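First comes one chain, alone, set out as structure tokens in the form predicted on its own.
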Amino acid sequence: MSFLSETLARVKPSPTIAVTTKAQELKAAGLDVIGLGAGEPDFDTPENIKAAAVRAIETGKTKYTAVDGIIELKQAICAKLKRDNGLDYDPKQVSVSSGGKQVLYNALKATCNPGDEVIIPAPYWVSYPDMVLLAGGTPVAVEGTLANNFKITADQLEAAITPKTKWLIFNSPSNPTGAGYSHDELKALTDVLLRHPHVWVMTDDMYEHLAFDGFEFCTPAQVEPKLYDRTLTVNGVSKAYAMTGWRIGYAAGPVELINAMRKVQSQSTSNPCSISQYAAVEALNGPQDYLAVNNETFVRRRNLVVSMLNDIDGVTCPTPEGAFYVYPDIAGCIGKTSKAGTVITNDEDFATALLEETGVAVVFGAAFGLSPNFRVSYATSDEALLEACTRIQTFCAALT
């Protein structure tokens, strides 16, 4: 009998940290590395929001908090809540997390019951169905499809929902394709939802700011006000504000499931770190002018990446509208032999050759719920990117 409990052997490790963590191993073996498998901005966090931080440690900010938040920062969440994405909420329906993923987590776990049913569009991040798993519910993937650049629709939506349903997870802009739904795309798939007012909606907004080429973000209960009441907007400040190691996640939604979410953290983790808490205050109410040269710097990066990869045979790769991946197709490369001997018979095939045989380390499409596809995170420099970009090309030239 196996000392491990039974949930956990439905789980498996995040793939996005096992591609991240070998590839630290092989480049302290002395390979010469290049990792494209982590989601985490190059840029450092903005002065002002570490000026913040060391103003909390210099005046004793360094004691517990209330479980999920200080109230200043609840306030700063309302107000960029309301300045962002018009959504009136007060503190008292705001949680704060140690980063988004423990948000998402609390909520699932405070909800699920064993057969409830999670949609899951897929591609998806990684943890949204182990999540799910942990908390006892079940999850149900939705596939978008190469041609729709990857989003789901309203009819496979509507086609997915059973009455067993208990949430809809949304991402957008997407992790791992980049793709964002327009407000007329999120309005078909809202209008699904009106219909079946036993599903709630959890938003994962996290990629919000990180918006390109005139994509316009929107989020469920903005485009549609009546979902308001069955709907956990959920954001952070990593991506943006490339704070991914402060930890700070935030939800807004109704009072009762903050409450719930409230007792969950009070019995695993209890409070966010404080000194993360004041800097994050800074990010939301302090100056917002360098998201807009942040994204200049995140489009070039884009902009390279997809047309080196679209010079591959076999290799297809759409222009995302937002975050900070790309999600190539290589169904041209299954079935073909490396230079070194390895069958790509599937995409974890080709990650794996590929980080052995030229030390580029990418995420297989798998992990993502989606195949054959890899992930990039273009969030590097535009050399590592250039770098980059050319083994893959020589790597997949020399397929046979």
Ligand SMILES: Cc1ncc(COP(=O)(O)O)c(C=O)c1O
Contents of the next structure:
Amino acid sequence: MSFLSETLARVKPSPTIAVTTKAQELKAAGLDVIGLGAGEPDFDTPENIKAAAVRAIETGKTKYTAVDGIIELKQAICAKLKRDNGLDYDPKQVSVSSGGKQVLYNALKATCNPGDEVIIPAPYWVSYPDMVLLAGGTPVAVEGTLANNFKITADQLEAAITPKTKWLIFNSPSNPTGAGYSHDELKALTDVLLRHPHVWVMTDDMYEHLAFDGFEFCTPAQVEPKLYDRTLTVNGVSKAYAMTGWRIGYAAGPVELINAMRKVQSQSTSNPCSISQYAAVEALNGPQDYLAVNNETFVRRRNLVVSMLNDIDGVTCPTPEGAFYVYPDIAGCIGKTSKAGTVITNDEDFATALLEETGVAVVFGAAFGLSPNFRVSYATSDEALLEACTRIQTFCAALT
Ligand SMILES: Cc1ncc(COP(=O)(O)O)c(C=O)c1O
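What I would like now is the form predicted together with the named molecule, since the data block earlier showed the form predicted on its own; can you produce it?
The next block holds the full complex; its first chain is the one shown before.
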């Protein structure tokens, strides 16, 4: 019998790690590798935020804080939720953790019993299903289609709900597709949830501010106020403020749930980094004008990548509304053979051959629960994107 727990045995190692490790090995061996795998902005954290952190250090804000966040940050979060989302929350309804990832994990850990089902639209952020498994629940994937820009429909949601369903995890704009649900599309889903009062919604709004071409971000409790009492609204500073390393995420929801999440955190990590919390106060309360400036850069890069990928025979790449990812469909490349002789039987073969033969690192679609696709993160320089897409074009042109 294994020394390791049965729960852990149900969890897969991160499929993205294999790609990253392989890319590092090839780079170390001298190959010119272009990484399009990273899920973080390439911009530096803004100066005003860094200055707030320095001030926190200099004024001794370096001790334990309240387990789930300082009051100043909870107030800043409430002000943000009001300002951006029209949602009223009290600091007692807010929990701050070491990244959005810990927020989601705490919530699942605090609520899932064996047999509880959690509906996860696919393609999904790699961590959702495994977090559900770690928390003892059962992930239920519902596949979006290319024809619907990878979004799920109300009928699909309705069909997936059972008496055991506990949560719907909702993520818009999405990692890995960048797809965003319009107000009407989300309303169709919240209408379904209204008919099933035992189902709660955990909305991961991490890419809220990365929304393009006039796309209007919306979140479930705003679209359907009747769901307020069974919605956990999750967000963070990692992506919008280029603060992935600072590790601050947060959630707002019913007090009983927030208290339960605090209990999980109090017996595991305690408070998130004190200095990062003061930096996050500045991120949320300070100037927001660079968000629009960053988005101009992201739109330019998105357009470059989408158009270069769509020029390839066998590749179809929808234009996403937000985030910094695209998720091209490569059905037309499956079954072919690469120049170096690799038979491409699935998207993992495609990504491996692409990396080995051209040095371009992407993450294959199976990792996100929908194939055959791959994910490109375009949070890297225009020059690198141009070169990478040119290599992808050459690689695909040589498939026979
Ligand atoms: C959809 C989504 N949710 C949550 C997270 C986690 O963010 P954080 O770095 O704040 O833990 C990520 C990070 O990649 C993400 O893509």
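What we label the rigid core is the largest C-alpha set whose atoms superpose within 1.5 Å from one form to the other. Quantities reported herein were computed from a predicted structural model and do not represent experimental measurements. Residue numbers count along the first chain shown, from 1.
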Relative to the superposed rigid core, does the CA atom of Lys22 travel 2 Å or more between the two forms?
-> yes
